[in-house]
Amino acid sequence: MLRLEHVVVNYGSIQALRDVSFTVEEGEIVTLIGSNGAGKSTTMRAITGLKELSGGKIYYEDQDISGWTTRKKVEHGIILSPEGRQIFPRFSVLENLKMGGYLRTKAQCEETLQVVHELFPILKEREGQAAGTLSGGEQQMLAVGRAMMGKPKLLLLDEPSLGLAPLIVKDIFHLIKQIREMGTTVLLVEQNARSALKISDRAYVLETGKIVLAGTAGELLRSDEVQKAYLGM
């Protein structure tokens, strides 16, 4: 579904990636690991659009869209949840949402807000209130209930647990097993590396903006490797 080819994108003088090449298949739960700074963040930016490729060629169900634009990539079930939620707090939890779907028809919106209020209860009971009176966890989930309305085919999470209490970031790497069982792609990052690679069917780590390991999530887990950088073992 997802083909990144040797991907160079640069900040100034800064290269922010060098040649990285990874795939995501239909269906699959893909997740980017890496630490703080080793341009996770930087791919999703590059493969939504909103960051320009110095380099390389990125493919979308064989189509290269390296020249797309963020909206033309939209259209075409591409849909980025950001780090840091990026939520409108003065705008009500049903404000934001319909925000998500703003290039879909009303009766779109109408028919996919009732699947995200099935997968998300909470943001039903609290349509009426102000986004940023919500807490942590509740803002998260309207990031990904908003990312949801554009009716993503392949669903791109940059850091969905960050900041969030243990038994809430079990509900969200829930959730977005149940969003993969519903028919959406999903390629994650996370730097809580443990509960995202038991969700996930594939995994590639980044260092320094470069993929130095890849392979089945099963085997990422067992690396010495990331298990002695990842995952505090």
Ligand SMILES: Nc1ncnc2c1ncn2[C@@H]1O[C@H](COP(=O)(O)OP(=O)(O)OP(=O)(O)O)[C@@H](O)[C@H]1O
Given for the second form:
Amino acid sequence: MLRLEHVVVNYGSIQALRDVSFTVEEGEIVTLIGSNGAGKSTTMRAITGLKELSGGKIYYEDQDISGWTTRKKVEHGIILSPEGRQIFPRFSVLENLKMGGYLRTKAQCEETLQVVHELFPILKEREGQAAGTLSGGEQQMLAVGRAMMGKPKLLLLDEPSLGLAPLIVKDIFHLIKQIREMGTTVLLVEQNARSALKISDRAYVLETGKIVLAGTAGELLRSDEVQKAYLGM
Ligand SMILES: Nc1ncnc2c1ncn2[C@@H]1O[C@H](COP(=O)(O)OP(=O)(O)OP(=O)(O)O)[C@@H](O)[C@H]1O
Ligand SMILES: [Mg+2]
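Having displayed the form predicted alone, please output the structure of the form predicted in complex with the named molecule.
Let's see the whole complex now, leading with the same chain.
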């Protein structure tokens, strides 16, 4: 469904991605693991068109989408829930959700809103509340719910568990599994490698802008390198 081939991304003279190649098949949950600064968010930005490529190609559903605008990618179902949530704190929960459906018709939004409310009942209960007054976990659910409002085929989640208490983290990962069961393909970026690998089919390890390891989630959970560097064992 998604294929990156030798992707290079620069910020001025800094090369953030040196050579990133990986694939995501339809229906999978694929995780990108990596330390701070490895280039995980940059990879997400490159896929969504928020950052232009300096080299390489990105293919989606067998089309070269390397030069597509973010808007065109969103229209084709590539949707990001960004690092740090980026919700609009003064707007209500419902208004934030509606922003996620900005390219879709009112009727389509109404239909998806029901699905999102089934996934995240708290977002229905709190629909009139200012988003900035939600708890951290609720804000994360709002960020994922807002991405779901765009009806993603490929949902990109950048650090959905960051800063959340262990119990909430469990909820978030459970929800990601549910989202996949609904037919959405998921590319996940996580520092919480263990929880991410447990719900993933496959994973890649990114180090200073390069993919250094690939395998099934089970293989990576058992790998010495991953255990030492990312699982604290
Ligand atoms: N806007 C920017 N301008 C210059 N350099 C940047 C910019 N954004 C990121 N970088 C650099 O690119 C590299 C990769 O950053 P990126 O945010 O992709 O890492 P990350 O893997 O998401 O890290 P984290 O786990 O901390 O979120 C880092 O060295 C970072 O300093
Ligand atoms: Mg990041």
